[in-house]
Amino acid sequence: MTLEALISSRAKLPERLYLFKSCVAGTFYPGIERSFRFILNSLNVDYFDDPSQSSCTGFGVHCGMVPPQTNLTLNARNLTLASESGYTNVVCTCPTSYANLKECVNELSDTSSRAAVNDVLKQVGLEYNGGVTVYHAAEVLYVIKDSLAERAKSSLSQLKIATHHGCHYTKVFYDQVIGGLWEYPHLLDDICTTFSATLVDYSERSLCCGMGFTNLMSTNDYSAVTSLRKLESILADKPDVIVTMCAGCQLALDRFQKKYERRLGYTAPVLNVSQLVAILLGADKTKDACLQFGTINTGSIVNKLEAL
């Protein structure tokens, strides 16, 4: 069953989340999970922010550091976690989490690697037995975002905004993506014409951000031309802002943006969806937003949104 089928089917907002923190978030972009919590908490909903998960080792798996077993034992002792605490529903910022968490748990329904895992975990007295699903919080956003939209404080109708949305959500469990398909997906641009914003579309709207891993920590100069690629698509029609839903494609988008800041001629900051969105709901956007984290200046969207 599918989120929005989930959430349809109760006809309220989504219970017992289990909240999936990101090293890449956390590390680059605490803002993400600092707004994604606001939204929740602005909502009421209930949610678990366990302090004993670890990194799902998904960016050390593509580069190669992380044997593919370790991943998954790692993951199963993850799983397991949400399932005994009662809150079922993972909930990701991160693409790469998600995808990774969503194949682990496939894997883990095979009965051999199932107890080649539990063989592991009875060491640190735990045993997975499934009944976890895993969901990005683009999802979750996306199917509340009428509320969303009812509670917002402004709008972004003075706001052009190119949407990216993150390889790992919408290409690994291609046949799963809410909001469109895979080859076009429209789940963040839904979530952002609900608040009433102008989209700008460009030519490289399925290209990479350019990040790749381990192109990215080697060298730097694939994943660099890839950016300037994308950048120069999305920024020809000059938005106000970039929207992701992937700590990766931001920093990527971010920080090479900045790089080639004179080859490009203009700017726009790079946000989280989770970003915007607590914006608009009126959340601090030093302390919750942390948007002072970001590397290309956000002043003049902060402006026009603080004008309506």
Partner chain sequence: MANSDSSNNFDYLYKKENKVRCLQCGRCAAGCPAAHVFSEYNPREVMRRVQDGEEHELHKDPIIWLCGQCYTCNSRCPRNNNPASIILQARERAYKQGHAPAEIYQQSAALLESLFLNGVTVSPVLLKEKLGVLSELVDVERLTKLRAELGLPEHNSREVPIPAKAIKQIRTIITSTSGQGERANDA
The other form holds:
Amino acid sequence: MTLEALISSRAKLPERLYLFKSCVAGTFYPGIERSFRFILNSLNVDYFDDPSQSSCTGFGVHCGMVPPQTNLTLNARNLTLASESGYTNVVCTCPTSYANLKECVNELSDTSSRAAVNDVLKQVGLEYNGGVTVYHAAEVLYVIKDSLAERAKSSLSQLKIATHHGCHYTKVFYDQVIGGLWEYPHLLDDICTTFSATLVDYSERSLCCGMGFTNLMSTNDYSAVTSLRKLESILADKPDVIVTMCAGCQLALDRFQKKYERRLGYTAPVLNVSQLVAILLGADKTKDACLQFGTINTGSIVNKLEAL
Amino acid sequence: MANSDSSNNFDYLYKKENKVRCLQCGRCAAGCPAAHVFSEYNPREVMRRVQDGEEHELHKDPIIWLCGQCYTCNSRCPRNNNPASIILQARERAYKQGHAPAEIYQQSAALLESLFLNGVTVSPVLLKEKLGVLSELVDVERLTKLRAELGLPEHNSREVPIPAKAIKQIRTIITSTSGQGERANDA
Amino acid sequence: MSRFGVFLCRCDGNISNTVNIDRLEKHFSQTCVVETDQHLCSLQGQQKIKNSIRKHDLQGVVVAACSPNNHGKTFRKCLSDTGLNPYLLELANVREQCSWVTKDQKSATRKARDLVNASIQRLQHAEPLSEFLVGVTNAALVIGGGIAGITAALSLAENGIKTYLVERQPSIGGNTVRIGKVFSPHKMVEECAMCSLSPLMNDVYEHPNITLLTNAEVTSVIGTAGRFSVDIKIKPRSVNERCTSCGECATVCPIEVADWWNANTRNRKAIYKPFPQAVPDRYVIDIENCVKCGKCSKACKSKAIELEAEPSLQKVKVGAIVLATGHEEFDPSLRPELGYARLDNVITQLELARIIGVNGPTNGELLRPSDGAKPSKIIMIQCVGSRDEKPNGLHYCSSVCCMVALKHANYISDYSPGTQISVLYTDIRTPGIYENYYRHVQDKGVRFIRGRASEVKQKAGKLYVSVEDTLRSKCVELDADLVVLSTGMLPSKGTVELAQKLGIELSEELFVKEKHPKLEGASTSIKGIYVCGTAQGPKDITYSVLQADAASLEALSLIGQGSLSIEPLSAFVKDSCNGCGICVRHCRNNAIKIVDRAATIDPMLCTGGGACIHACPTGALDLHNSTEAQLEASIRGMLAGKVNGEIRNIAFLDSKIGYAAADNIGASKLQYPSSVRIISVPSVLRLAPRHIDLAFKLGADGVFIGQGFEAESCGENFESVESKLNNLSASVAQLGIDPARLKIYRVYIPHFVGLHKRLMQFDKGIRQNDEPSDELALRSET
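Next up, can you give the form predicted together with its partner chain of this protein, since the form predicted alone came first?
And the full complex, kicking off with our chain again.
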């Protein structure tokens, strides 16, 4: 397969989206999901915002705290809610949910796992029968980026942007990344350039943000050292904003900048791609994009948006 | 399914089958952020121990808690091994058998409670716990204030809480698959 | 008791470890003369067969042993030596199709019994046949003008064979031209590739027995060993023989194109001469990029330019073909973490070869691309794309990259002393005497770090390579001025395309598969077609040249025979022909003519595919050695003894590609259920709806039809074979057979793994849909 074919083979807009909510985003950056809903509403994309969906438990899984069978069965329930609603394209705002749900879909194609899971689901009156596809919200934005640009009320032409693609999007199911190969994804870059942004490349492009699950909740050096390595590299060419696709990455990059502000000598606000796009489409910065949740002040970006 | 033996049926989570074919080339280690920070952690050495038949001893080694679960090792390995998933399996075993660090058990109690009560894993209520670096990073007061201003629930990461009927389903699943909340459900 | 002999080979355990030979011996002793042996193919084993034929005055022989492709000829000779017609032999392939693919002893023994039974049934309908001789065309075709093709062409021409050498590029020379320096096992000094190659290229040009066709491509090959007809398409060179190579044209040409001969390290014009020593020694217009502005025509004093030249087609007849279509480099931009194409100073070994080559972009000076500065620290990264199972990776070792890195490290140490070179390796592979080279380069102070590079980064204009020194368990970031990637070798697109056109088998890696990896390393799966150089697998120049000599020797010995004995496997006319002429239209080989109101078939032209047979409305045609009676007997035999609840699936495979692929499944010990029973047909066009129907009536649960390739199918092209198979499928559906039970695989089977996968899927599919049917059990003739 050629490079181009490899990249373009997965770029197709899914219809009837099942919005899969993230617990990390919901806790620290509620603007991510509010922004994504705002974008979908602006484009009249049909989606289902099901309150009954549970957390994917991925955060607990990666910390070794949630048993695999609990993870698999809870997600079988979530996937079943999606398939029964007819909104079979599950869209996650969180890369960990994305990878975790994909892994569950794979595991549930095994008949014995499926039978064991359905045994439990029977108790709650459900049966998993497959038929669900899992996407990340950034993939949806990537596919509709041209329609988004047409509706944009302002442009990014005055902004220098550095992007960070979440590891659980690029490195778990690496062969399914759209917008570049997994080792050099440019999904977010392509969305930003559609709005005339200037991109800033940096050497530690593929490095982890530093979030690191158990490490972030311990006192070891992983998160601080890794995040600093990442930030020093990102900030070397002084971007105006750092764009991510993961609430966990945003948490690490935003808060560690604040912590090491003096050492870094330069800071750039961190935004989820949904927040950035929503603002460009005219979303309210406080109520929709909730930019106030960022610890690095986002005012500089707002000032540099060029009205169209 | 409530008993722990059944977990063998769910030996999945990003598992790959090629681990004994590891070339020991070090591509994983050279790209590993944890190996960069900790001299005692090296995913290639983890693979070597698996090759030497020590996979089932890994869970007793505290180094397994140093991996950041970034999966760079997975995406770089020329032989399609997945050291991060080996770590993950070792963590599960360690957690189950009491080898996890004390802080993990404390945090997990809060996390699992949130999952059981509200159906969400991470939630603002978790921030009351000792969370190492995370506690230093998050200004809980500010966050609480900002959330309140937007009318977001104080203890739930969900803007619209999960309906009671759904919570009941979630609890039934958690109880049948892990035994958690057995008495609560009976009551 | 019939006067048939059944000879059961144990194959030194290869068969008898899985198949209970004693039980088979007992079983068949009731009806036939039975003998067993450890090695029927040995002289003693053969003698046993001969003695038995004489002693019992046998009328026919079944040998249950390995594939007919291994020792079919040996056993036939046993018959002819004793005066028995060699076509009164049936081979039951109980090794490749039974003992090697079935683990369970009971199932294997039962299947072996059925295979032998089917052979006995078929033998009852065998007819004595005699072979005949045809002349061999005293000419050869060599495809590919790199070092392997040049060597093969010269060897053939030197031995008096008229040889056509076809090359896609406008000059011969291939990759050897680009690599600049070559290593040799005995000297620690790099030699100039061109110094060895240039005289050979000139010899090709001047040799009276060689017709050199550059800018040319083989478009089709038909026929069989000894008598191939080949079509060659020649792109216009647009510069005629009057060209004096003065170069005025290129000076005025406004179009710049990346120069393949310089590994794209510099540009050339649309009118250009590939390199100073190019053969033919003439300019050429790259018509894909030329804008026909006419500036070159005006500049040319010799009036050599023909802008309106058209492509031409040349047809040649040859007795043998040598494939030397070479390799391509792995595209390192598929591994973006290593920075290639993003970072200027990350280059490949081939690009480095051009940079240090005297006729390269820097006239041989070691200068890096970004700023033309002299690099003082160079890092070489091994295994880029090789031994790599990530998407698009090559799973194999490309075998020359270690030596290439050593060669360049040595050369740079000699000519740019003081340059610090580090080689990051997974395993250094310098087999045999090449180890001397490794030691020598270590002495020069080149650093070897055991670890595969993870990432190349650029910070403040400097390159950094992340690698773990695995021998010290230390992760480091090494800085460098220049990073050189040792990229792997993959089969060239031309190799794969041509293999599909010719119907020769490819390895799993898509290199041309040799007929026998040890004993026939320059032969392909098709008689008369030979292979050499990197088309067959990664190798260096030394081994490419050796294999080219081997391939040309094979071709020579075939052509040297003057005539070939041809198996009489053609169609023939029975007496009921009314001369309607319908069959004539079905024969693309023009082998059938109507003479005196009856069809006659030229056995020399007939390729024995059998398409004409069921085209005949009166049933007047039949096929030697695959007669209606024989085919029917095979089907009956394969389904006999089926018990209630047992599943049996018939797989009809064409005798050349499909059957050989099945043999390879066996040789690789890939397992498949014993329900799969293979019947060899000369081509799937031999099959009529009645054969499929018969199989189902006799209790088959599923029928699989696997067609290897169109070349064996009565000269039909792929599309017409496909449409005939569609018709077959439709007719079978009309007979009321569940279409899910018939699977036709029309596609080319590139290698045996694909066939294996399909057989497994097919068998699984049949099993899943199969509900036990009493009706079927009743209908089966048990």
